[in-house]
Partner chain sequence: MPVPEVAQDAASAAPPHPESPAPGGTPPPRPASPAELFWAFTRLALQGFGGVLPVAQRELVERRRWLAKQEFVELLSVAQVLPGPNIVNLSLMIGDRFFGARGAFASLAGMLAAPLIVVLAAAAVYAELARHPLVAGALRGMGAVAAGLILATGIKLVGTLKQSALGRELAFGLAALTVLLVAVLHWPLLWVLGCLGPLAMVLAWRRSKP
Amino acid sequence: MSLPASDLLGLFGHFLVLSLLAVGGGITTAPDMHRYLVLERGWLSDAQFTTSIALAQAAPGPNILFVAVLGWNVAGAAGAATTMLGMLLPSTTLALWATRWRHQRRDTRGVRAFTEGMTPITVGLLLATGWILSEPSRHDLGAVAMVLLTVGVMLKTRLSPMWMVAAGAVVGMAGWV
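Please write out the structure of this chain alone, matching the form predicted alone.
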């Protein structure tokens, strides 16, 4: 579970670029991570990719930890450090600068238009992420029913998503999906 330095550098560079495209959170770049890690490089299978994200999302802590799990599954500790550094360095620097800049110009038309325009982009990226993550289960009617039930419950109630994660774990352990 190790990569040559040139591959680690490539992994770092890819996540560095993705960091700047992660509007709405790191999870919105999951489709491109999937393309790079699974389809282009073959470092992970579809199931490994999906399991990595599911495991990190079910764990307590920041959502961005899925990046470390992906890196770990690609190249161990070096991979986890590489992906996290690549993902956090530019976005953290830019976020600190942009927050200060936006606060000073929050009432200008351009800043308001930018903020409103980013909402549909973020929703589209989240939908694409959901599509990629559902790849291993799309053929299973039980899994599709769970997806639809989860979406319905989340739209109609104020129930914590953690209850749906727990329900998914129970259903998975029971072998129903």
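Throughout, rigid core stands for the largest set of C-alpha atoms superposing within 1.5 Å between the two forms. Numbering follows the first chain given and starts at 1. Computed from a predicted model, the values in this text were never measured in an experiment. Compared with the form predicted in complex with the partner chain:
Once the cores line up, the CA of Val151 ends up less than 2 angstroms apart between these two forms. Gly117 is among the residues whose C-alpha shifts by 2 Å or more between these two forms once the rigid core is aligned.
Coords for the form predicted in complex with the partner chain, given the form predicted alone:
One chain, no partners, no other molecules: that is all that follows.
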């Protein structure tokens, strides 16, 4: 639960970069966090990675807090502070600057080209993230069914995601996944 300062600095630097790459929301950088924390550094296991995200999604508040949980699982409170600050500093600074800048040139061709160009990539990143998060579930028939059921319910009904998360917890406790 603790890392040398040099590793914390590396972690901070990695999340600083990810912050600026998180177009379409923090969750789209999850595949890269997985690559770095699980595959490259071996600081977290696959299951730890996925449950960190599940925990943050089950809890109230912005889902970006999964970043703090990942940091917590890597190196406790210092890890959580490192990943959260790294993740937020660049993007919030940019957002503050951009919201003021935008007032002058909201409908220019350049801004529109950026939006239109980035949309398909953002959608692709979301789908890829869902695929990577389903990794631990794909070896179990019940878990696959739960993933598919969730997709179906979210597409076809107006039920709050909160209820699906609760259903997932119950199904998991019953040992069906």
